[in-house]
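One chain is shown next in structure tokens, namely the form predicted alone.
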Amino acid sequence: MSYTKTAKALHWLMAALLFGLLGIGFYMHDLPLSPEKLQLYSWHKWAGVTAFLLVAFRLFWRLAHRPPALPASMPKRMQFAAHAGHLLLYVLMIAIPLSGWLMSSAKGFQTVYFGVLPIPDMLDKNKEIGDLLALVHKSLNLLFVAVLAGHIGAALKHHFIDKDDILTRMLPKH
């Protein structure tokens, strides 16, 4: 059994968006203050808001459209690990943009979605809290990279070693 076309589209759209967010985030972090850095931060924040909205939609879709069951031949501990890994990915896809929003608020930089829709700050400006939230945001992203590597590694293991359909049922053409 395969995922729905919508689930597949959301999965790959989110994958592209999140890899882009990670790349821009790590790149822009150490740039000297400049108009380019400020523009990258704006794009990063816009993409983060978009990712947050997409993950909310994806969660609603997943609740209404159950994913295919894991193979019965898969050991129970591996099924548990797969479910735990997916849960952690969803938690991080929610927590990371929220930590970024809180960080921006505490640092005194309001998020203005696509330069036109101001998103209210969740915290008052506070340097210490802003610095702490910057560490939280970075740490959550590093955890996300590790969990993502596990997710990709597991999909490749299933495809090349186990030779089951775990990877192919999420591919666009299946």
Ligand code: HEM
Given for the second form:
Amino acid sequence: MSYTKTAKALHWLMAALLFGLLGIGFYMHDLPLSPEKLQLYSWHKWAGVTAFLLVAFRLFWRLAHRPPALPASMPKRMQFAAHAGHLLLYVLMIAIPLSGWLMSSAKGFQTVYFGVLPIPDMLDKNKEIGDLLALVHKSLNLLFVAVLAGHIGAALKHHFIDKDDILTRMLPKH
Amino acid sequence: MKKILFALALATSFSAQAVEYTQVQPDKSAIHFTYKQMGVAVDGQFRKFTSQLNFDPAKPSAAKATFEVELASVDTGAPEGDQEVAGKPWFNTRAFPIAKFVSGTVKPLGGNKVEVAGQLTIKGKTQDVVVPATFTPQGNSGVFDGSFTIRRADFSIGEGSWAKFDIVANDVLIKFRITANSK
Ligand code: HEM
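I've shown you the form predicted alone. Could you give me the structure of the form predicted together with the ligand?
Full assembly next; the chain just shown is listed first.
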């Protein structure tokens, strides 16, 4: 049993996009103001909106296509931990771009997708709320990095220690 | 009776003519601007400016206006930006602390509209600008609203790495609302 081609494609496409977003996000934040910084901010927002659209489609796909069951050899509490971890990943993949978009509105910088499609502001400009949402965005991202580390660690443990097919069944040629 | 009415009409029309708006109310006046950053419109303003105004609605073409804007009082919409634009590549406020507008000819456009030709000096560079404005009487004060677009490159605002327009656009929309009382 394996995942659908679409599920695999979405998984790896989003993995690449999210690592890029995390990298650019942490990097751009500490740059002094420059044209490059503003450019990175715009790219980050565009990529972030793309990630949000992809995860929305992915959730939709996930609800319509049950993933293969976990191996019966896995203890119940481990199966529970795996499901809880995946749920948390989905929650964060939704909450992080939403917090980024709201933060941008509160900071007075509307998000204009690829510089052409304005995304409406849900919040008015407000410095305190903007700073608070920046902290929320950052904290969610730090949590995301921790959960991702667990996710990758677990996949590697399945492959090299448990020697089951958990990792390989997400690979393209399985 | 007719004579009295006539005298009254004359008197009121005379007093209407004599209304001249000269006392600018800083707390009811503002200069805002909008610039585009990678397609995103961002609003800012100048918090401090002084102005002299003489405007008689009956003689609009005799109107005069002078504005001096304290460039260091800029609010770009982001604290990081405020510091940046005070620096040399942008306003260079240490060498050029003030932007100045001096009106020249004022053309009545009919109704409450006028078109003010004038000279705008920023960062040591002077350009001719044409500023359309509307005038709205409000009790014993008059409100002047208007907007015009300048190109930041005409004044060397944003030099060096900022000079290209792909990140910060050349066009900057300036919007103002000036409230002045009559004496
Ligand atoms: C899954 C999608 C996203 C991920 C993984 C992500 C990740 C990050 C990370 C790691 C940072 C650095 C946090 C810090 O050090 O303060 C960051 C900052 C930022 N992100 Fe995102 N982001 C995402 C989506 C978005 C979206 C959709 C927007 C806006 C539309 C956005 C706007 C911002 C902004 C403006 C900052 C800078 C905050 C600051 O300088 O205070 N992000 N992001």
